[in-house]
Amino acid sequence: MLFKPLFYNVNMKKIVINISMLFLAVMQLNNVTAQQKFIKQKVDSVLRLMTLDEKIGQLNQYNDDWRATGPITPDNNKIGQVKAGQLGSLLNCIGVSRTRSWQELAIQSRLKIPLLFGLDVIHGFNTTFPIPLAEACSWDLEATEQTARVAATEASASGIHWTFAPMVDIARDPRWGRVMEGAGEDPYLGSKIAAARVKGFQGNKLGDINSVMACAKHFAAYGAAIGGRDYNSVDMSERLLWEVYLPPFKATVDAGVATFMNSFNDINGVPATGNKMLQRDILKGKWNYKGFVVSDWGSVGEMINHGTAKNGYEAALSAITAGCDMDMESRSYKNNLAKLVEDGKVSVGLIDDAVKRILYKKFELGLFDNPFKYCNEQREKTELAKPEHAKLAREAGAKSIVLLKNQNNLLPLSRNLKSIAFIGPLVKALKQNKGSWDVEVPGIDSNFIVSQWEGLQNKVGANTKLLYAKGCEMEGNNKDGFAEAVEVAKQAEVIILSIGERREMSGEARNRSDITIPGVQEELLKSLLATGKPVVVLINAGRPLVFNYTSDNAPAILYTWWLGSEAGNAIADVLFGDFNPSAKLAMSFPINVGQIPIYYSHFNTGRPVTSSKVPNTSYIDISVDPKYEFGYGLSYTSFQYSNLQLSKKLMKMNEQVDVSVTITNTGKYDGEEIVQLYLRDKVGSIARPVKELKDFRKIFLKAGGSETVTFVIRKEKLSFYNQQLQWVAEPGDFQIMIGASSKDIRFMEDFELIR
């Protein structure tokens, strides 16, 4: 009887906790709806009283004359178009003096509509943090939240309102550019990360101070571009387009993201910019968007070249039709609108539904109530300066930097080293550590970048002399510097050297056919080999690269990408163990060119690899396999796998299956391991891939520490589209896959899926 109260009280105050909690959830949801519905009445009393002109001109964004990102469109009227009223946006203008001089303009005009300031925060805004695709290999979604939401406070309290980020194309080519801004090729995590930066991006709600608006991009399948070059075609199925290459962008959708910009590609002849099925039907239409679309740089006047528009006015028709909002600098629709409303071509209410999504973005940021919102110069100079920021940067640095060999635990360095010898033609540049798409702030020059020399110089001891050599340049022939590097290297315990591409080999239209190490950077690794000294390799780039040679010879390698403003710091606190690395390639590295496109979600094909006994699916000179499979990653310390349970092996479809295991620290150093969950379809109604990740979870362990972790599988997990489109899952037997990378799996458990 002493106990039965005791339960009644526990519960009952269980019960009034959820109520009070479903009270406040259904009230703010009450709040949203409210102010949703008067955002849209203040946009119709605006759109009410704009002229046709005025309403085409908010479909308009220019670039600033500051800084371009793509070709120039001559403009000697700029500033007379904003005081009329005749634009809506304005990209590349960075800075509170340059946006408050331009807004000032702008509330000149008529109905004083205030300006939209849009830039490429891609990466950080004036703290850098690693490339995207570097971060992407962290699998750590809340520190990737965090650097978006940095970039943003920074970003907004220097004018600006909107970010032309993230980036969230699926890229499984490496020639391709652009795999830098991306989270490589898997649609799973792609989809979490990109969740998360959106997040970060837009913070608690668009509106707030420290807010940015996010755009979801390249609106789509633009990282299938053929042969790697980047703004080709695309050609694909529709289930594909649906499995692989959308997920990602329906995951910003969810997320709430404000833009989404189409991309520069036809996918199956149909430029994207003018494609009604992508941005009216499944965008607009099936996805149920709110929020606006912007084109690429000049993609509305490029269907002129795809051959799918005679002229601007019908590039302008073929846009705004199929869904197009806002033109970024080609000035189709500026010079076209006005004329295909006249012909009867273009209704007012297509126009008008353009102007209402625009002008809700503006009311939703609080622009109307007070243009000069983001023009604070005093916290412009606070928020640029913050140490925090930079202890961040330093923190994702690290997180991001891949373990690929470790021989005989060369790594991490000891302490006690008398000599240290760092050679490589990266060890002293400055810019080179932020890569492609960095923002260059006005005013503010590269000393407070940490190259590699000085994180080493912050790191080591006054008792370890640090020997310097450049080696050689990253491009060209010349061994001029061998001799000097190896003399350099003779006096050194252990040699660090760093090498790879340059930032500019990586980014928009920086493809490579040869995606090797340039120039003579392998053959100095060699030179230095041959002194017997050990080596520890930094690869620096932008993109999966193919360094054999390092590879097969180099006793241990780190690649670091290319990690941003606080990259040398990074780089010491993992060589000297300070931080024990734990990240997992988010994209496969070939043997080879050969072997590209290359990816682990493949089909098994008719013959595959596994068949011996008649000819498969193999080359006859390479293996098929990755020289680094996706999800791999090494650690200082070691991690095993044990103790696999399933709660049921059959499962119906509205039932769930939990599949726990449990990992053990078997090192000696404190780390992180990132468990992962791959399932296989093994019958289907369509081929279905070898694996598919769908699941992990990144977990600390103290060194001796045990943990065990729990996935749900549910019908979700097992859906996929069939060939009529429709997202189903599939009576019959699947496997479930748990290891440390898409080919080191520990544990297979068969189950079945039953009505």
Given for the second form:
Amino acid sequence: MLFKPLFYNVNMKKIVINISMLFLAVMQLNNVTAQQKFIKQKVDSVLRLMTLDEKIGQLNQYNDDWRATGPITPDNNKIGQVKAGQLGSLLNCIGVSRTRSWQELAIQSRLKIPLLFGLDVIHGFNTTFPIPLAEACSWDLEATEQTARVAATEASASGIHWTFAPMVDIARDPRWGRVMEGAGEDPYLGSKIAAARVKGFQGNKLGDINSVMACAKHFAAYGAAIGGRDYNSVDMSERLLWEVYLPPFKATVDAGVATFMNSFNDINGVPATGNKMLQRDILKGKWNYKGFVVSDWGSVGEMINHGTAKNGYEAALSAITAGCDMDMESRSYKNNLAKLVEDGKVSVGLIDDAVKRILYKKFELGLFDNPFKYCNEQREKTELAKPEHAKLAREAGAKSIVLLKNQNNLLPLSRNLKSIAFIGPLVKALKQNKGSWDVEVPGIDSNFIVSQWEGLQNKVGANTKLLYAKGCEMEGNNKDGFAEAVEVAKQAEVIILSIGERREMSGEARNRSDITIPGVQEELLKSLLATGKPVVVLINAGRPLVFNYTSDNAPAILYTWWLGSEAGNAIADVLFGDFNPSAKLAMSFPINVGQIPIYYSHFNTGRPVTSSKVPNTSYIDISVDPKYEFGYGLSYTSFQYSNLQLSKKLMKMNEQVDVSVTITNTGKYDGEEIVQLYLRDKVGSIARPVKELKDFRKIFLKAGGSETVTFVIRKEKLSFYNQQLQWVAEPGDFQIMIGASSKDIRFMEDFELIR
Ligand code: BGC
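Following the display of the form predicted on its own, present the structure of the form predicted in complex with beta-D-glucopyranose.
After this comes the whole thing, all chains and molecules, with the earlier chain placed first.
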């Protein structure tokens, strides 16, 4: 016992434990503050020794010559600058031997300040996990944290200090190629996932050997690019920014994210990189953020193209003033900051603040004590490609697959099938399964990918004959392979068709105006359906695609996204019911591109679609509903929702309402259900969305089993930004909706918030 409890009663044990925990927490906090103070002192002492040139050097990040993820600035003297202490960080420098050799140069500099090595470790390092949008569909925060943890373990073992992830941009336009990198359309789900990813990357604390700095990007509103065109302008009200686009960023700050990256876009005419309101006022001001902000690739210099800076000098002035601490690749800081200081346009204090933020992280990582801390050849050999990492990738893959359709319970497939025809351009593909942003580690065989064909082979027994035909390519009009595919199909009991978009079709700058399944792939499906055999369609993609023919005609559809290293095994697990699919869409799937942007949490408007007789906000040629809504996804089993109970119908501002509902697995298979809680503020001082996700619970139920789930509603969940942009909950009626998707609402009930 740490000290005597204040009083005794039957709950004495509990009280003692609570007080002890409080005591420990206070001690820990004191330790943290003491450590912070200590690091600050060290930062100050280094800063005092630095020349202006050395300080400015810290504010630059260059690309290593090894690979490029943006337009490179030719520079023959990177080595010289590193040796002269004029560079803070390198990106795209991968592997222990490469990072070690750069670090050796850095510590030849006068003050021996180590370099930071940054890389886009977006969905795995050597082990590739499902693309982030796919993983978001698992709504599985623990698993999400774990995959980021493994990615960090592998990356840090390969010399990396810093990942440019998570990407937390809300995205409501599937034309935009980068939807694959985020967590979809919803700020609540997006915030939860953002925090889980930060925790996973950073682990217990920065400085642990298997931890990397995370980076919340792209600050801000990058996902709202007009027309879904990457890098395009964003025109947005402040309320929308606060309500929808900023919450995931705030969640990363609360989770202790080490760094931020600003973005390429302008917001209402002001480029994010030179945006003072975002970086100084909100991030470093209101949110009191102590980490540092890196620009996006070249985005400081790109303010010249935006037309808000005449030259590099003005661009650098705008960015540093606005709170951008590090210039990635544009050389605007390197070429202009000294002159800006000399001209009295930028104070040394401003530069110092940026340098301190960066040095602080270098100390926190332990690089001053040992610049080669993450350059351990042995670790690199043992940490990468561990079997348990592959196991996690397989599980994460299965958790990300969304069952969109399952007519007559065609799935799961029986193990007693005599023959299966596995057809399509993706069946034997390898790298396609990795999606965008995979990492190849030089010198390490990172090509272990379980193809879909191999996955199926691993799964079926010797009695099942597997037949294959490619059928067609992913793009183009060539149907020469159709005849062979149909012949093969005729010999099988069941057909599995694997189609989709190429991995090069989603990702940065890969925007599409037509998001249908490319080429003749759906026509191939038509030919296969004509055989009369049952067809299961696998759709591989980095975004919500449009595939109405498939939706309306194929009996079973699995949306498999791009699942990474273990794609084949994960898909086979789901096909044969070793894993019962439980994923639910994190983004609405439109019927056609004309519906975009499309999202469930829209306003009702003055003429909602329900009043069909009067002119209303519908299309005359198509429904306003998506093909598949946010939160949608089937299971091999079925879930019944019953017994909704509210603890009260009148709630005072300082009270809570408990909402409980019983979920029963009424089918034959064990399975998981994602129970979703939506709320609607029925009358507000400004219009409120028809529903907003405010909580969810993922539960596992044995066949026949049931569980009662309880959600707690407090004022926070009822609050929004009013006309004055104050975060308030207004008294009045609220509607609670509990459902299996944003459309499949099983219960609705009102309660009133009172003063
Ligand atoms: C992307 C960032 C990425 C950076 C470095 C940019 O083009 O927008 O997300 O982190 O390149 O690769």
